[in-house]
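One chain comes next, on its own, written as structure tokens: the form predicted alone.
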Amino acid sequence: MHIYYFNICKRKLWLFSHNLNFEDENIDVKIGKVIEEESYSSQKKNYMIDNINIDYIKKNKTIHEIKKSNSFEEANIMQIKYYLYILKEYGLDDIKGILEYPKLYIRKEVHLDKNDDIIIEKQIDEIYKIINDKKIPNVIDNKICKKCAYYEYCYV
């Protein structure tokens, strides 16, 4: 999530990384937990690996992760190649991510390149100094705000 958080909004990362957590009661989070449970019934969900939880794994190599939308394209496409970077830790470097958008209809492959390693371990670097920092970044002040568990939070 941390990752997740970070390609968004450094401020939310900060302040879900202090345990202030609004995502329970957002409508859109809600969507998105139902979107999750009720797509791919047939496949066993979330699968927790180190810090990671996976939405559903195949057989064939692949991991999947469901998304309610394509909004946060960048930050959800480094989701999954941080899972597949922890799984490749774990000397498993021969998975494929899959990012599904059920209701959208769209799936996208999501490989993990070999650059994909140095930002991945940057972005970890980045993310410690953030969660380390006492004082929380500034708000970004951009139109993805106003859909945020933590609008209120931020501009109320």
Given for the second form:
Amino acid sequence: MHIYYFNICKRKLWLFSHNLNFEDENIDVKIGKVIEEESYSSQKKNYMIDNINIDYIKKNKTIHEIKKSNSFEEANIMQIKYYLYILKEYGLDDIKGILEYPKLYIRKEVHLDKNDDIIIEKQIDEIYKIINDKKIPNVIDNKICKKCAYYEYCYV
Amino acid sequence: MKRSYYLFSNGELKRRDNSLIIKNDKTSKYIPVEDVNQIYVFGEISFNSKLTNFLFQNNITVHFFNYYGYYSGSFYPRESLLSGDVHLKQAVSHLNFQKRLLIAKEFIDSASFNISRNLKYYNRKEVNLETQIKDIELLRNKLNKVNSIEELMGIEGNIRKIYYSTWNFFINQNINFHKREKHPPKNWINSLISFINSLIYTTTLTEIYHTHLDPTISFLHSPSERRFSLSLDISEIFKPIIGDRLIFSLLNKNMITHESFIEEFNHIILKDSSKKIILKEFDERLKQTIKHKKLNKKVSYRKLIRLECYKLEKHIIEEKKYEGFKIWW
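Instead of the form predicted alone shown above, give the structure for the form predicted together with its partner chain, please.
Following is the full complex, with the preceding chain placed first.
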């Protein structure tokens, strides 16, 4: 989740990591949760490995991440890459990631590319810096904010 | 949007599958749980632990009122939004006297601004309230110099005294209202104020529940009052805007009159039918929206209370100085 938020909004990352959560009433978050729960219901779901929570795993060595929409595709991809990175640390390096958008009928393969390790490690470093910073990052003033569960808190 | 449910009838409130059902000899009625934000219980309701667990899962607060219509307590589910950071800093903001005073002042400053705004609305040719408005302004100017919570409360008390003294002038019923009395209210207007203030208090409590703030750590009121005193603090700001304006409208439209009350021993209590009128109007008001300047979108009065909690949170985590809500329209 940290990697995902890092690639969307650093302020959200800070708030989330300080347990300042505003998502319990957000309709988009609720819909996302239902999509994740109701799709691919024949699969066993939610594998916790380390601190990552993989939506589901298939025997042909694929890990699957279910998302409601592709508006944050970059962040979605980074999240899977991070999972692949963690699995690689355990010696599992021939795993494929699949990004699923059941409502859009889209699925997308994700691989850990050559330079991804370096990018991920750099992001992890930065994430720690942000989380440990006493000061909260500024609002990003982006049009994505309007739909965010944290909008009212950030902009009031 | 989720809403409040007000239960007057006697009966049993139960969980039925994934919904709520209220049952008695005559009727049974489903209440969709997704739709419920808080429940007010005025009648005699029985329920079991299966129900309380279900209410807890759905983050629903329940407020209980006794036979006389006085607020007696709330079912407040375990905090689901916990942030150690906010909790610690909220406690520090209380313990550090300067920090506490700063926030407490802001509550009174906003509350009294909103009070004087109400008077300005009624200050017309036929009702001249210039003197009272001026006196309140003079008292408000003293707020900056206070050095203790007691002093602050003293000024607030004086402002309220002036404020209440004006009600006889612009309410077009013979209310004979001179001073605020509680426990028990001897005048029917006092009884009305007590009831409506308890609605603001409980609504605020529900809103606090949906934030990371601890409702027992307050700044203006003393936390040792064994109540959710932060709710009392924040309510101060909204009493003039939501509560008092509701009272003025109910009285001036003759929706509530002396006849709406029954006298019992030394109590003057609202009839159930009157409570229903008030609750309906109160609910309407909470749903009313205004265009919010900062958020650039429409927000309801209820949301304004939530936003007030957010602003306080931001102050507590030292992000942005808290400025209490002052009516801007």
